[in-house]
Amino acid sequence: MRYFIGNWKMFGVPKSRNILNKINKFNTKDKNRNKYKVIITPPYTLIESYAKYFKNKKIVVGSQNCYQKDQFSSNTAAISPYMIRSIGAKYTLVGHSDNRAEGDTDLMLKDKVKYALKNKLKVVFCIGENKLEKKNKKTLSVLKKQMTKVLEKNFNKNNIIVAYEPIWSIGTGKIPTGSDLKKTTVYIKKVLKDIFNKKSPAVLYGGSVDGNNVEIFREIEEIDGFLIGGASKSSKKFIDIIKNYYR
């Protein structure tokens, strides 16, 4: 099973769900479509409205984070687990590089993790290195480290993808060469392995994927799918990622 998760970040509006429209109807049609799934995480704004939409349709619909506690508690404009999940969403992004950013530590990702699996959330956590740890050849280890720091041995790996996204890369338009990103790609799954005891989760990979450069990724048989982000607002880009992937 491959996965094409869109990832909107700050975009969207209730009227927005047209977008979501098209890629739906796109998808019935496809003859591949039993070969992938779709995930759209919209903002938090439109996760119950578009939940309940496309229930019954192809599109499933995540979030972009949550919080680190369980249920109910005290911080303000904190969102847990499990209001996401209550209100229809299946998968949460955890890790992403932007919320690492705003101050994410190793300990509130295991957290998010750990709780979002126990409400039944599909996570789907997000690794990548910047531009001066690739510059100084560090990429394996530091996605060793936010590997090993976060994920457990004891979390159901079957609800868990890894997405591999280089910081670098990012709306930058700039990708890593195919070689790199294989040699990447069959590492993350190792250090997977090993810290499951048992066959690696689905890895993505992530940074400026659009439908030329799809091409490059088909190749490299490791990457089971693709976290979109800036692509994912038109319909056209997101489609044409997956049409030229099956091409």
The other form holds:
Amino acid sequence: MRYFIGNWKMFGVPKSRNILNKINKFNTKDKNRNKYKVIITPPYTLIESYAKYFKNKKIVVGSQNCYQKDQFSSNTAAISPYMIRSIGAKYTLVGHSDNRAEGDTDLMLKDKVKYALKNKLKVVFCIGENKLEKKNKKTLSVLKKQMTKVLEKNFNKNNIIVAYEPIWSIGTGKIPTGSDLKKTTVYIKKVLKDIFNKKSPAVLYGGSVDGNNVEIFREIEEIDGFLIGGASKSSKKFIDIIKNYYR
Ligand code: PEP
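Please give the corresponding structure for the form predicted in complex with phosphoenolpyruvate (PEP), as opposed to the form predicted alone shown earlier.
So here's everything in the complex, that chain up top.
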């Protein structure tokens, strides 16, 4: 199974649903539709209405983040996995570099993963090195640390997906070379296999994916799909990624 996950970030109002309607329509007719899942993570404000609307359709709705507590607490503006799940989300991102940059620590991320799984949300756990770490050839050690500090053997790996998103690639148009990306993806899967003591969960790539460069990524069979930011705000760009992936 491949995954095409669209992360809307701070984008979208109720009528933006039109974008998803077009993606859903494409998906319904696509001859490859059984080979992949489309998941969209709109802002919190749209999860409930979109999840209701797409309930029996092809698009699955997720959340971009969740608070590191289970149900209810006195943290102003915080939204828990329980609350997210109760309005119909099926997935949540955890550890996006935007949120790490705003203060999410490994300890907080561990609790986010733990409580998301407890509340039956599948977790898309994001990891990635920054420009300096890449320059200093620290990519693999940074990724290993990000995974081993948060993921535990007793987490259900069937409900976890890992998204490798080099920070220097997000929103920049820059992408890793095919050979670097293959090497990194194989390494990530090896670390995950060691953590879970069984087959690795799915590993996605994210960072400036578009309809043109997806052809490079599709050569790397270890990549199980994509986390797509900018291009997920346009139905045409998002559909082009899927079309070109299966071309
Ligand atoms: C992201 O923020 O998760 C992302 C991958 O963004 P973009 O596709 O715009 O680089």
